[in-house]
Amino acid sequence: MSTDNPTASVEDGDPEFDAADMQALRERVEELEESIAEIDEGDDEKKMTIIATQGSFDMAYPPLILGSTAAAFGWDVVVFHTFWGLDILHEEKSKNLKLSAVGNPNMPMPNALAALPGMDRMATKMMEKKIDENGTATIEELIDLSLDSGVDLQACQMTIELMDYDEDDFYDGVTTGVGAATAIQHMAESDIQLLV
């Protein structure tokens, strides 16, 4: 049999091969499938981490809607809540969130004219129309519906203690406590990472 038929195989008598180098080679091949079986079965849940740094009310809406569909679809998603960001987790202050309508590219408005007074409350007061009449989550509806989907939603202790709140003015389930070093090390570990 020549050696330069591809087809050719130790059962064919092919000479590159001896019976020891293909005992060798199917061994190796178990390994690798075995591997490969226990790859598939490890822990193959995505990881998500959300840093909110905003706390105005259009703002408070994409952590906590993103950080909710994603434990839906059983991801682990921590949302670490800082400076403003932590005004949405404060039980009080999400209540009183507002629309900014200066610089924001959005509004149908000049600048000049956002900047009157009262024209954020007016702004603020007409998305909360338009969400009531759409059916849209209240900020208050979402972040119980992230707590009860698992979402890790946490406070940042440095941003507590510099703006003097108290652990207890957080909503029920809210993780307080926590620094930076515990965001970033779940951000290393995260299949994806977002700053909003």
The other form holds:
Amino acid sequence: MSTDNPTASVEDGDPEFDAADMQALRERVEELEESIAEIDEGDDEKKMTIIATQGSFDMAYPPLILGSTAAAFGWDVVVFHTFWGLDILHEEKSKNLKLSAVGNPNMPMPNALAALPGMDRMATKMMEKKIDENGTATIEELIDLSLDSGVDLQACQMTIELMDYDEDDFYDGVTTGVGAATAIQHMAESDIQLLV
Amino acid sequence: MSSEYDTTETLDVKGQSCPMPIVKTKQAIDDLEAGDVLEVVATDSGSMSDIQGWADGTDGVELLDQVEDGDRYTHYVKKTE
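Form predicted together with the partner chain, following the form predicted alone:
Full complex below, order starting with the chain above.
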């Protein structure tokens, strides 16, 4: 029969081994505390990624408003513009974005009438007038503001080539030469990701 | 109106709507020194909630007070660091 007693063996343990063990533990705890402090610092800045795919007058507003507001919070913001969303960054086209009168149930006219020539133009003019009266910023103002506040407005390279645009067609400060992988990378690090 | 606070600067965003009051407040605060107080005068009723949300979520600023007077909304924001 064994007379070994586990409790006794711990009490009889070498005190020097325990001290070394404690020292190693202390060092490990310090290491962990340092790495947690680093993580806390790194997490301080919030990130947001918006994918802007629409180029109608009304759909240009949400990404620009949310982007510039998040930048005012000190966030790191990327708005990745692809397909029709690219027109928002196109210096000429951004000034001629249209509101669609057709298929919009909130328009005060039936679809059959809205489909007539010139109706989109009229609906856009009406909206522009309301925006001016309300003190809402223009699309151009919001783009300038976004770029000034450090929002990274990105133009999808594949779409630039697809639409036969030139890199010089875009506002100064717009990032070109980026693709889906760049967008995915920023999305993975972001606290908020939106598709507009 | 602003006698209660020692206002360093006044930002007039009357007639402007979202997101202008927030974005311009942020820009004005960036140009100030720690301890300075910015007075923001707006007519956008949404600025009451927006300025509060922005100040809560932003480091280095403190919302001292918000005064509603008819259709005029005045905000006092202190730069703390």
